[in-house]
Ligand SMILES: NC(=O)c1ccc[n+]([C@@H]2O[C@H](COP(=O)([O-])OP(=O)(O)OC[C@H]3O[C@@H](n4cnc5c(N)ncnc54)[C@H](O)[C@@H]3O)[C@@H](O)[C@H]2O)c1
Amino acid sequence: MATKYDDKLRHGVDLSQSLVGKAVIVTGGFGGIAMATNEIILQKGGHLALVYPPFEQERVHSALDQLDAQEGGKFSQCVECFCCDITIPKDVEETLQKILRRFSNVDALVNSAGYVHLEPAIDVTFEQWQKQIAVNLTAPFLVCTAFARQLIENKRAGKIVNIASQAASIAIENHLAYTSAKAGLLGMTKVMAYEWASHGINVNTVSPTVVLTPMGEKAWQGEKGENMKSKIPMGRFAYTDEIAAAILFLITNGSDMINGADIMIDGGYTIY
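May I have the structure for this one chain, in the form predicted in complex with this ligand?
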């Protein structure tokens, strides 16, 4: 006779990780990791609301062309772009309303916007501190809460993935403000995960090592990068699609029991 603990019971994990009928918001939507994530979301049949800052306006067309080239031009119908400085509360609220008018329901949010400025701790100015906290911590706070509010009001489940960093968990020189923001992001994610679980909202972080993007290059080119690589047990930096693959897992139902976790994608950098 079947019991509650019947090991033949199944949750119904969708191993195809289909996103057909789902819409996903991606902030920093034209960044390196975001673009790889966008491609995978589109391949899985999802729709995209890409949020980008005013200073990136001229990238819209080339980014859309890049996505469109993926599968013979059909993707442009599935993608909408929204210009917003996500560090400004009013702009975030207005943008979310615009996104909801376009997509009616949104199922997942990926916070990929980020900014780093490297300098010794002793030299960090108040302005730089404020900017890195604003983009890496305050903006995810604003976007996550605006998104969760509409999910809860509409009694809909959802998934949130915040991109943190290995720097959130381990000291890396010249990363004072960035590390402070990303470590805050880990803590913020856990509290959101705890409070919103009863509404069916999963909130998690992924924490990459150096990724092959403009941001990775800015921080780790040359000898400094080679030195860093030698400390990563896997002996290399991460590709953008390796981060995107983890994000896909976290926004599909195979991860429904993962909540408040930080998925390290660091080739083992933080294990010793």
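Would you generate the structure of this protein in the form predicted alone, following the form predicted in complex with this ligand above?
Partners and other molecules have been left off, which leaves just the chain.
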């Protein structure tokens, strides 16, 4: 017999995209995309575990002040910062345990940490290759697996969003090591999505074009930037809140049937 379905049933999508009562880990917590993501998570009522590398220690207070200023100081009670080198397995495990002691349960992970050094392929040193693979691929592997392990052990569903890049899907000069890492991140995400779906864990990527972060704005000034924009059908670079909006969608329940996908946020750059 054919299965009959009630087409009046609904999943129960929360169109307000509320994060009240939920905690989110954001790695690379003080970068441009991360800060925009932090703001939107807090605006939706979520709590934040911000993970930052040791060399960003001096930025912690100024970044928290920036977040606090958004809503008259009430955000400070919703945010906790954790210093961690996410390329080291032991540090990742220890930091996750600290986060869980602080928040009891964590519902989502956003891997926003990244590093790029641009140079011709022929000039990429082994040291640069290792560093870009470590930060952009190995670190997300370590954080994703540690996070998923605790979700599975506690029989909890969760959301993971990995920040990839348009460079993972199309060749861009001087991006050899970065492209290799981000392409690997797409593949890694698909396998994780496939294996963890039965546990209620969604794993997806977003792939931005050039984003107007402080680093992006500096790297793509002048003629170089104009040439890149001319290749983007929308004729401009992306803003950080546009990336944050996509991330918000992927960590709320409207995206429960999206798994192993890559959301390209590139103004059409990869269309042709």
